[in-house]
Structure formats: C-alpha cells, structure tokens
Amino acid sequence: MDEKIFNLDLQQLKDIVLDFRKKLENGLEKDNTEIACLPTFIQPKKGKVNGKSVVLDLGGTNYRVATVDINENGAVIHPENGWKKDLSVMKSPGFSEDDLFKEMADPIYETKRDGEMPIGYCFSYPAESLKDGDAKLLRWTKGVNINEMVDKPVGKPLLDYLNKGTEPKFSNIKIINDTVASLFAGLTKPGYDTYIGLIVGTGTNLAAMMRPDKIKKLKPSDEVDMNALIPINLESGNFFPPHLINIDNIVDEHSDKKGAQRFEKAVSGMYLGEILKASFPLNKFEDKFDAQKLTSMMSYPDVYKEEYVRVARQIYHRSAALVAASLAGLISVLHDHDNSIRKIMLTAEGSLFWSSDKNGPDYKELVTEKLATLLKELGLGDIQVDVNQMPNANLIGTAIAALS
C-alpha cells in the first residue's frame, strides 16, 4: 500500500487547527457539542495547598491507589507511584457498578488513615463537574460499558459504597479528569502565563484554564468567581477532523462507539494498532496490537515486514502532527481571549507522549516541531511552549484538588 495517504500537508494542518478552533469556540458557548468544552467547578486554592488525601486514579486499564502528603515542601506519595492494579476486567461484558466498586475498594481499604481525609479521584472518562464536586458520567469510551452508571454521579455512590465497609470514614469526595489533574499539577510550576494538561496515551485529551467571561456558556447558578480562571475540560478526543482518510473509517465501523471519538481513534494508543491492520486487510495480526506494539516495530525492524514498519512510522507520525494542530488551535483561543500570553505550560501525560522510536524522531518531539510550525504560520511564533513531565502528575493534580 502507499503509506503516503497518511501524511498530513502543511495546509491540511492548518484545515484542522481553524476547525478545531471554531468547534473549541463553539464549545464554549454551547452545551452538547463536538469539542463539549467542560467547565471544571474546583478551583485550585490561590498559594500553598497543605493536607492529606486519598487519591484515586482509574485510566484506561490500569487503577492506582496513593494517599497524598502535599506541604511547603512538595508531595509525598505513599507508596511511591502508587498502588497498581490492571482494571481491564472493566471491559468485560456484563460488569456492573457493583463489581467495579469492590474492584477499586480492596487497595482503599489497605491504606493506612489516621483519620478522615479527603478522596480525590482521577476520573479518565468524559463526565460533567458538579457544584459540589462531583461529577456526571457522560458516557464512557477505551471500551468500557457500564450502562447502569451513565448520566448519574460518579463520585457519591463510591464514597457511599466505601464509607459502609471502612473506619475511619473518608469526610467527602472530589472527581477530577485525568487531562485536568495533569493541569492542576502543571500549576505548581509559577512563572507562566497560562497552563494546558494534554493527554496522549489509551485516549487522547486537552484541558486549560480559561477566563469565565469567555465561557458563554456558563450560567448565574453556577455561582463562579468570575476573577479566577476556570480549568476547562475539552474532550477533544471526540473533535471530528477534516481530512481522515477511509481507513480511518473503517476502525470507526469496527469499534464499539461508531461515529464518536473520531480524532482519538487516529490519534490515541489504544487505535494505532488498529489503523495499522486495517491498512493491510489480508494480512493476520495478532489481536492486540497497541502503540506499544506499533513503537516496537518501528525501533526493532528486522523482526517485521519493511512496509509494516513503514507504514507503522507514518502512523506514527501522523498522530504526532494531529495532536500538534489540536494544541495549535487551543493556543490560538487563548492567545484570542488573553495577547498577552507568550509563555505556556505544557504538561503532559500518556505512554505514547513519551514513547521513543529507535530510528527516527521520538513522539515528543514529532508534536513540539510540528507545533512550532503552525504557531508560526498562525503569527504565534513568538510564543514559547515548554513541555513537562511530571511523575505522578495525575496523583499530584488530584490531590491538589481533593484539597481545594
């Protein structure tokens, strides 16, 4: 096949910055729309954050467990990088709310609280922030279905489930997504103008602070300090970009929420793998086949077909310069609501992100070339983007909010 037909132009970019940018507006001033634009109802404290949390995080296969120390001197996380446990089970037909509860229960419950504290819990799934903290599960996506939970609460009913069977009680429960706790942790480095979370790993997302006055969208109830930033959540994996190809399609067709999260299932880890086997349709791949496996090829060829592994790296290198015209469009709204922006913080989080390629460019610096060269040709080339990588910045994010 010609791996070309991967390839993104450098005016098919741009095409996709000026749609995301319009659907990231319209976002903002509509409720259900492509880019949904999620407003965030926990705010940061202003200076230091000092307490004790529990917080939770749950991607898309792996749960991790840490109680949170956050004081003048940083984070201390127990353990280390957390309590590990593979949740893929999640995905299986016909598991329900109550198994997934008992699931993330055990590891709570072994951790050591003198006692009551908080919860923070890093959410990965599209959910709408409540008032009072919580949040709405929207719908879920990386090939999780639990029915029964959608359109209701997320966190109250955990925090119910635990307070029966432990002591002593956790005093309440923050829900927080995992592209916002990366922008949460980015905060604890001062200096910036503006701060943006970013996910590239099973899913793909955005988050940033953005101010109220440009959030049209937002109503007198929701009581906001219409001083302090909001942290938006843009669930742009589900922004629908111009110039897919049909290939793309057909991973669409084959996945389990057809027409949804199209810029994720060209972009994200768990659909690489996928794009690659549906461009060679009459050959026989193994099943799971994920980014992990794409990078492999790509920095171990002699093991594979050489079309494999050139078509792996365009796969590759596409995503990069998806994910590049996505920032670009972010940074050009807030470049519009505030000029005087030049400096941004970058945190970002996911496998893929960070993933290297042997024989070519790393994934990291795929994106931030590309980004460079569409800030300039958008007249932003004076801004300067420094990317981050924070251990354990969705514990750290989520801690900071357990505590706001």
Contents of the next structure:
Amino acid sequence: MDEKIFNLDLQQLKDIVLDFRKKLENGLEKDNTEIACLPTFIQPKKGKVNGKSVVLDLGGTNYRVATVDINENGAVIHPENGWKKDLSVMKSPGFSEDDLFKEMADPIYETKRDGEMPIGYCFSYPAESLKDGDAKLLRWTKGVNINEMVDKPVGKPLLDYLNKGTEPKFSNIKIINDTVASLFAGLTKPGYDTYIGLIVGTGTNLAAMMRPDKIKKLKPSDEVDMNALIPINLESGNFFPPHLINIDNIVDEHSDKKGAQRFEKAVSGMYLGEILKASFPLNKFEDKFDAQKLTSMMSYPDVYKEEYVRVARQIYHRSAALVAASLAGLISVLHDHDNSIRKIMLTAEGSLFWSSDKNGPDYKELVTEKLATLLKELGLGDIQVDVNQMPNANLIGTAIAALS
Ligand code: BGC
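Got the form predicted alone; could you also share the form predicted together with ligand BGC?
All chains and molecules follow, beginning with the one already shown.
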C-alpha cells in the first residue's frame, strides 16, 4: 500500500488549523457543539495551596489512587506514583456503576488518613462542571459504556458510597478533567503568559485558561468571577477535522461510537493500531494492537514486515501533525483574546506523547517542529511554547483542585 496517503501537506494542515479555530470559537459561544469547550468552575486558589487530599485518577484503562500532601516544599505523593490498578474491566458489557464503585473503593479504603480529607477526582471523560465542584457525565469515550451513569453527577454518588463504608469520612469531592489537571500542575511554574494542558495517551484532549468575557455562552447564573481566567476543557477529541481518509472512516465504522471522537480516532493510542490494521485489511494481526505495539514496530523493525513498519511510522507522524494543528488553532485563538501572549507553558501527559522511535524523531519532537512551522505560517512565529514534562502532573493538578 502507498503510505503517502497519511501525509498531510502544509495547506491541508492549515485547513485543519482554521477549521479547529472556527469550531473552538463556536464552542465558546454555544452549548452542544463539536468542540464542546466545557468551562470548569474550579479556579486554582491564588497564592499557595496547602493541605492533604486523596486523589483518584480514572483514565483510559488504568486507575490510580494516592494521598497528596501539598506544602511549602512542593507535593509529597504517597505511594510515590500512586497505587495503580488495571481497570480495563470497566469496558466489558454489563459492567455497572456499582461494579465501578466497588473496584474504586478497595484501594481508597487502604489509604492512611488521619482525619477528614477532601477527594480530588481526575475523571478523563466529557463531563460538565457544576458549581459545587462536582460534574455531570455527558457521554463515555474510549470504549466505556456504563449507561446508567450518563447525565448524572460523577462525584456525589461516589462520595456517598465511600462514606457509607469508612471512617474518617471524606469531606468533599471535586471533579476535574485530566487536561485541566495537567494545566493546573503547570501553573506551579510561574513566568508564563498562559498555560495549556494536553493529553495524548489512550485518548486525546486539550485544556486552556480563557477570559470569561470571551466565553459568550456563560450565563449570569454561572456566577463566575469576571476578573479571573476560566479553565476550559475543550474536548477536542470530538473535533472532526478535514482531510481524514477512507481508512479513518473504516476505523470509525468498527468503533464503539460511530461518528464521535473522529480526531481522537486518528490521533490517540487506543486507535493507532486499528488504523494500521485497517490499512492491511487482508492480513491478520493480533487483537490487542495498541500504540505501544506500533512504536515497538518502528523501534525494532527487523522482526516485522518492512511495509508494516513504513506505514506505522506514517500513522505516528500524522497523529503528531494533527496534534500540532490543533495546538496551533488553540494558540491562535488565545492570541486573538490577548495579543500580549508570547510565552506559553504546555504541560503534556500521556504515553503516546512521551513515546519514542529509536529510528526517527520522537513524538514530542514531531509535534513541536510542526507546531513551530504552523505558528510561523499564521504570523505567530514569535510565540514560544515550552513543553513541560512533570512527573505525576495529573495527581498534583487534581490535588490543587481538591484544595481550591
Ligand atoms: C475524553 C477526554 C479526556 C481525553 C484524554 C477523551 O476520550 O473525552 O475527556 O481528556 O480522552 O484522557
């Protein structure tokens, strides 16, 4: 097969940037749009946050629990990288809310707590932030489908469930998206004009701080402080970019939610293997073929068919170019909102973003190079974007939310 079909030239990437821009602006104006732009009604406390919280992190397949103690010297996480549990079982048919709470509760009950503590819950699915710090689940992504939880608060039922079975009780629960958690973690590094959170792992998404006067869909009843920036969870995984190809349609056709998350299905770790499989429809591949498998093909090519390796690398490169285009679109909107923006801190999480190719440029390099080219094309070449890798960014950002 001709792997060049995955190539996106500069003009095509510019089309994608402009389309992203347009849809992002639409999301700031109206509800229920392709790029949802969900405001988060949790603003990180000004000045230093201090205190202990229990942090839960429910991502694509993994679940983590940790106690996080934030003090003058930084964050102390216990155990060091959180207590990890594989929760891919939540994707199985018939898995219920009660099953989920049970799975989540066990390690939480194991945490050592010397008094009442709040919970920060990093919930990596589209959810509408509520004024009390909870959030309402809009829909599932990444192959999860626990239907009875949709349209209901994510935090309160879990808090009630946990408090029935433990002492000391938990005082409160705050829900934030993983992109917003990354962004919050980045805020601990001062000196930047603005901050962005990016995830490229099992799924993909972006978050940024925005001026409330630019978020036209805010209502007086939202009671936001008009002088503070609002964290926006873009839900950019649902962007349907131009210049996807027939193979993307096939992947979508066979996926759990047809038509949704088209950008995510061309970019993120859960789907890159599916794109490779769909590129060779007559050949046999193993069932579990994720991005890790794809990158190991590129790094250890001798044991794979040469054709597979070439196509795998093109799929990887296209994913990075698409992420760069979405970032360029977001940055151009942020710059329109505030012309003085010159230095941006981008805190990135996700195994695909930090993956490497032993025989070519790493993913992060591919993204930053393409982003620099696109910003220059947009006349924004003087904007500096620093990519920040912060160990446990999600846990730290979520702890900041719990204590804010
Ligand atoms: C979800 C987002 C999340 C992203 C990265 C997507 O599938 O819709 O809420 O931020 O995955 O985890």
